[in-house]
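Let's start with one chain on its own, the form predicted alone, as structure tokens.
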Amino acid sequence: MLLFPAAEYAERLAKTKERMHEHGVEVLIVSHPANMNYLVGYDGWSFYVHQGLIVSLDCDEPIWFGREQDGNAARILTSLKEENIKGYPDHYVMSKLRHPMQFVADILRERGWDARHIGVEMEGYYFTAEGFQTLRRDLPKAAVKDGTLVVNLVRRIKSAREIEYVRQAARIAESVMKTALDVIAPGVRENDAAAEVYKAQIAGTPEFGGDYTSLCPIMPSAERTSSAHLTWCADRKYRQGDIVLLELAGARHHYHCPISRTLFLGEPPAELRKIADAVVKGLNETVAFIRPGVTAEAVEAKWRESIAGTGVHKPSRVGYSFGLNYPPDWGEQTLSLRPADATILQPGMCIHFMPGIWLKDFGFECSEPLVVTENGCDLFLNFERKLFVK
């Protein structure tokens, strides 16, 4: 069953088309499992072998290739006719003698689209150099360009019912948190802290069942706080005086809700504490900053005001778009908080602020995820923002 009705899958494919007209894209090849999620509805683990839509100007609805065995999810999950549900024989997959752009470059053909602009998703995760050798190769008459993010920028702004389930998400967060926050004590095995922490993110709460993440729990002790996505260390046991990160997250139907906070096992170092109270003075700072209209790099520039002269320093970016997605990534690579990013915040764009700091000893993380309003931005998590003492 389709989570979002008729009218809003037409509105995104019509949004998408209109973005392809203005980067020259007359046929695109959409690759990345959230934009086909986002376009049809489709929802498969089916992502390790190539699959997608193709999307055309004068087409009224995309066309689903993919794995033979996975067409039936098609037709379970997306209101696609049955002609436009493509699915390839088994010696297309993994094969050296054949590649699934191939059949792709043979629909493309068969429509009469082989000498068209085809965009492709050239820096998404799903869509391989092979891949594009193999159109370049079969569809000789065709000009084959980027079009990584004509899906993605429709995307970044939410409607309602999106930011809906990033509200129930944001609820499943706070569970997923406060159990780690409850369950790791000097003694516990980091992997069975992990464990409670995936059991809570699929649990949900009584309202809601939760999904998987896009990201792993990321979950480093002691000395491995000094870097950013390190996950637990398997066997080891906490011990008092551990500082723990975790960046940790709620899913519902695939839309994402962050969350970020630091842990310290005992009495925390004077050190520590400086860092976080500067580091959360300018998260509060910063956030009642954002509205519409501003931009991205002014967020940025904000925040190093807000941290000046506490001598805090954070070299990265300090947050980016978040919403619907899959493996490996909760972000939408289509705005990130940094300097010469001059994307104007919208309404309906969601934000994770996350002003992460690694040092060569230890780390320091405290985010807030919110949705971009009309006078300013809404918060999505209730979860106090602070180094929590245990």
Given for the second form:
Protein chains: 2
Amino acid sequence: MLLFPAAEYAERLAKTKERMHEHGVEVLIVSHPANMNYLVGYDGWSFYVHQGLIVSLDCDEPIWFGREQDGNAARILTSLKEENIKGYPDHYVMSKLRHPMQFVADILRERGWDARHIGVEMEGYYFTAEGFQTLRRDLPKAAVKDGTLVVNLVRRIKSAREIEYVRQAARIAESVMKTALDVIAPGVRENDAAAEVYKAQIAGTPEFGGDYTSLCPIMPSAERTSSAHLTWCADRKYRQGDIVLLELAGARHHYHCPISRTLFLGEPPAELRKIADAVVKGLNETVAFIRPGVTAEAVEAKWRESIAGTGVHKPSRVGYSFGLNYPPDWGEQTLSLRPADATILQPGMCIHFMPGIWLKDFGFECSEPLVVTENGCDLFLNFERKLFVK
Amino acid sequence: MLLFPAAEYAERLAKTKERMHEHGVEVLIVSHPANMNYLVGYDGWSFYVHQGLIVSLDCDEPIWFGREQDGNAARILTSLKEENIKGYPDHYVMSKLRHPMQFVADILRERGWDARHIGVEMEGYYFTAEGFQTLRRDLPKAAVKDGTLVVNLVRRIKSAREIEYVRQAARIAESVMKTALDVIAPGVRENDAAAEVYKAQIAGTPEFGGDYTSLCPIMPSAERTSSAHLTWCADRKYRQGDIVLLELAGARHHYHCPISRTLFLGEPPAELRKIADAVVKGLNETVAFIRPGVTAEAVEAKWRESIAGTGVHKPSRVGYSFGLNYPPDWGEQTLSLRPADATILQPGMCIHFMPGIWLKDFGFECSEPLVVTENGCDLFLNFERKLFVK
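Next, give the form predicted together with a further copy of the same chain, keeping in mind that what was shown is the form predicted alone.
Zooming out: every chain and molecule, the one shown earlier first.
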């Protein structure tokens, strides 16, 4: 059932342990669903309750913990030994009387790890402040410290097989964007267009079945395009003169390929055309600049240089690393293309170059996902960079 | 743009303040996207970065905080005054140098609220342990305490207008389940069936456009049905002899109506028929028992009594309250149908009675969402309760 050879999982675990060692973490509690998938192949929509992996420097295999009714998922999807699959009874779930981290503390005590340096994902979505307090209360001899990015930083460099899944996702993403551009037209309900986008995402291609993406299709119209994360407006019908932002993606086995484009229904105003020209120019020049050895902030500086004098102003980051992920985000929280991010680009990093523009009354988006190679970068998509007009 | 009259939002806020007062919370930081929507109508897929509302007992209107590029969403969707919309610069986003809760602490200081009793959603998905630590560090004079369920408990009792949205979602849910039962057949790729399910969710009905649901469609087949939260298997084709679990939903303006059913392709084994009969009997008898004044645990006891002697064993909770929500869960974390939950059912509570069975090799699901009324309960759905066979 595993999507990668056992040796690849072993390598990921070894690299994680190296980073744990560097960070002074002896036992790492991994709650991020993408990190769980990455280390052992676990994959289920069970992250709405507490679950995770316990990775210890002195143990060959991680321990999976989660709700008892999800234990069979670990048995089916991973190669973990039965002794390392620990399901907690249902009375721990969303209870005021008990917290699942008490169950985790019990496991740590049983294994003799309760006085260790324990890393937790302090800034992860699915760990929670209450989980943190519970662990500290229940393990008074332990040093609980931040391990948010330990696995994320390993994940940041993709293997050839991972990049292949992103490429498959790219074929889906192209089909998804084409579907959106085809179906959006005056008189069509926005949710009916979104329905076709979803269908294209999950159907995928004849070769590559699709998966759910970590963000919903972001496809606002009209004044809603002035904001970055609004989506379709149920019941509203597109009108002549609408601008529509499309921040979409394809996903294959939870590996994403994002894509952003903009559609105008009718004759676009001159200001929008001007912005589109500036952004596409900046996109072209910046992508040509990306290569291993340059820093994330240098890429952003190149972008700013490219659009200098065009009148376009872009105060937020222009990209981030992406890959394997679960809701609510396909970004990896590790690399941002912006000032003060001195991360050096390396082969195998996947970056979504996404210089979204959101002004007072409308926005414009055109983006390019790519992988850093030995000599430069490869684009995942073959999709025209322009303002689409219909 | 608001989906409810201003008076309804005002009432929600007043009830929230009452609960804050009871809990000894003077200032509440509301990070849960459903709670944000509930209090002011904010609605965007921006919860992957820190955002929230600051509700103070001595202030008429909440303060929205979030990423600057999402500020226009608050301007478009809510009636908050400009002075109460606070966007933080992008260098706070996913940075090792700054945390958005520092920005929040600055707001609290400016308003003179930095020595107050401050409630935060300790067990919320989108608050984070790091956010908690940052607030405590930055506001040394404040008492930071748990306010996870303050708004959730207000939300638990639905207004007539909210129940109407759930009813609209129910029409979508029926269409979604019918689509799934129609499209699943031997030889069909699982992801192609899931694609049609998604399309039906978002298209909705001709009257009611659909929205994304807080869980993805949970639709495992064969041995994957032995676990509660696995979904379709990309590329795999359904086969004769497959059992397929369908835990689906419709959503209208983020109000959900969940529905679970089970499909067997071919002649079902006797054991599955026996379980289906027992569960449907238990479902019928338990739903007939539900009325205001009984406790959550009494409902579960009734269920256990109904299935006694059938050989069916169900160790986990048999239901929970649901309604307005965002990923990753449509449940409300307040009421669980299980032993030791003494919550008294009241009119306006929406409950998903969901006695899912997950055994070693397969599972069975048949559920019923309902609203507690003055005299008993009303069902949202009109959908046959049985094992579907094809």
